[in-house]
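Given as structure tokens, the chain that follows is alone and in the form predicted alone.
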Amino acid sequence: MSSDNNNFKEVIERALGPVQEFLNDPGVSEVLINGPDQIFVERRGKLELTNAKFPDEDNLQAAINTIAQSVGRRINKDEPRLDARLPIIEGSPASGSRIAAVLPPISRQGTVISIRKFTASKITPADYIKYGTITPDAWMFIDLCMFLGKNLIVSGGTGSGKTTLLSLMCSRIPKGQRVLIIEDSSELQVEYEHVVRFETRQADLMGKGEVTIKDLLKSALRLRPDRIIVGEVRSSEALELISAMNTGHKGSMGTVHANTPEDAIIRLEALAAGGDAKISEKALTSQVASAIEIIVQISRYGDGSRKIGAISEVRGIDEKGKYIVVPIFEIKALKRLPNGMLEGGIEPTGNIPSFYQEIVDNKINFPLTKFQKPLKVAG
């Protein structure tokens, strides 16, 4: 390890001393600091209150200032919010962690910090199936959507696993393509031979030099991409992504915060409508419906588990101008077991995807019977 990395590791460990034991604990996925006196951790999808504390608010603010400076960001009374990714450094438990923070008086209980730990281990489809996140047939359907180059959105709430799922899906892109990835802070772990990564940049102290996802999308379109991946669509860049999907960049993807596939596509339209382009509501709805083909919904449930709740196809708009979102696979109901865990998972709905002939033409072994509703056993 270089001396610079050693110094960085020491700086971070010193700043985060009161929560270092949780960063060292592989069972902890996130550390949540609500002011100096209240620290929660997430284990296996559930929150636990700890006894850890920072000495006082000044120490906590000094810690987040140190972290911000160490990654070339800033957080102060004029810019009281921080969203940053720590670099990946061997031997550092905070390596690659995503850190978000808000300072008082915006935060009423003191400085609030979230440290979402970076998981170096690679999740595989077999892991998803083993843990009940998805069934083999539902995963194979996602896999064939990747092979066929379907434009796809991963939808879910905060902490539902959207980024992990998108990373896994990107690894299933057929070989021989040029993939451009655009993120606010690099989180996607993509194992692919031809990947070009871009990351946004904040404005400097003079308000200059900002580079947004929207800016990077415009640049990406001139760099001969086959597929464009946006880590999270959260603003007017949605219109650029939709335009890219409609102009030959098949198989492009992104994530969006939403609780259902229907909410996801409506949110995308709302984000796209916030752009500078002068486009009618009817035309925008038509563009969104034409661009988005598949929505994969992932959710975190009450027992801490994460499951794919729905894989839906967007089939245009109806006569009233509403999106037609048809579930192909869906969780209908979950049963709570005596131990508090939820039993059940995603099942075929009986709906056949409109592009089934493509599956046949590409000689993909996915017969129509895979889409049949499972028979319910009486009693």
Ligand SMILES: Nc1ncnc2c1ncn2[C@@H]1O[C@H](COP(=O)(O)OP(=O)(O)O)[C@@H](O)[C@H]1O
Second form
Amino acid sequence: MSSDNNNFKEVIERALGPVQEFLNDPGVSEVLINGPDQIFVERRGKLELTNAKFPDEDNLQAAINTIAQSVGRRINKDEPRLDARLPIIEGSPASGSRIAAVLPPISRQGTVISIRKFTASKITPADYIKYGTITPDAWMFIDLCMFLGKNLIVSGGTGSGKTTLLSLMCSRIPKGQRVLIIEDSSELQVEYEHVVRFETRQADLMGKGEVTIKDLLKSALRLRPDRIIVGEVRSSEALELISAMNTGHKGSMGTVHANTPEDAIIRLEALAAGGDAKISEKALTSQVASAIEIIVQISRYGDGSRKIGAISEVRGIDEKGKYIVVPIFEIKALKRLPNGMLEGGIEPTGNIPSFYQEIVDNKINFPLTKFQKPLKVAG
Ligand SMILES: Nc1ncnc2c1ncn2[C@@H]1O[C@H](COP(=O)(O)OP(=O)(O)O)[C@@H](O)[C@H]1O
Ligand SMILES: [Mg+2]
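Take the protein just shown as the form predicted alone and give its structure as the form predicted in complex with the named molecule.
Whole complex next, starting from this chain.
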């Protein structure tokens, strides 16, 4: 380990001393600091209040300042929010963690920090099936969408598992392509041969040097990508992503914050419309509709589990100008078991994807029967 790394490790250890035990605890996935006196942790998807505290608010602010500085970012009165990722350093607490913070008086109870730990033990498709996140057939369907290069959006709330799912999907892109990944902070764990990664940059103290996702998307288009992946689509860069999808970058993907596939596509349109481009609403709707082919909805449920709730196909717009979003797989009902866990999963809806012939032509073994609604046994 280099002395730089050693130094970094010590700095973070000192700054985050009061929550060190949680950072070292592999069972904890997230540490949530709500001011110096209240610290929660997430274990197996459930929140637990801890007894840990920071000595006082000054101490907590000093900690977040140190962390921001250590990764070349800032948090202060003028810029009271931070969104950063710590580098991956072996043996360092919070290695690779994503840190978000808001300072008072914006946050009302002192400095608020969330530390989402980087899970070195990666979730695999097998885990997905074991945890009940998806069924083998529905996973196979996602896999074949990757193979066929469908343009796809992952939709879900915060912490629902969007980034994890996008990582898994990226690893299923067929060999031989050039994949460009654009993120605010590098988070996607992608096992793929030919990947080029970009990360955005904040403006400096003079307000210069900012590089946004939108900027990076524009550059990306000139760098001969086969597919473009945007970690989180949060603002007007949605328009560039949609254009990329419509101009031959088959198999491009991104995530968006929404609660249903219908909301996801409407949100994408709203984000795209927020830019400075002059494009009529009607033209935009039809561009979005032709760009997006598949929307995968993932959610975090009351029992702490993450489940894929719907895999839907976008089939253009109807005569009223509304998006036609057709579920191919969907969760119909979940049963609460005596232990509080939710049983059940995603099922075929009976709707057959419009690109079924493509599945056949590519000799993918996914028979029509897999789209049939399961028969319900009475009683
Ligand atoms: N299928 C899953 N089952 C259980 N935990 C999961 C699953 N997918 C993700 N997680 C965990 O949930 C947390 C949030 O995942 P992440 O993909 O970062 O969510 P998002 O990008 O939606 O905010 C991580 O700790 C991750 O390890
Ligand atoms: Mg994410």
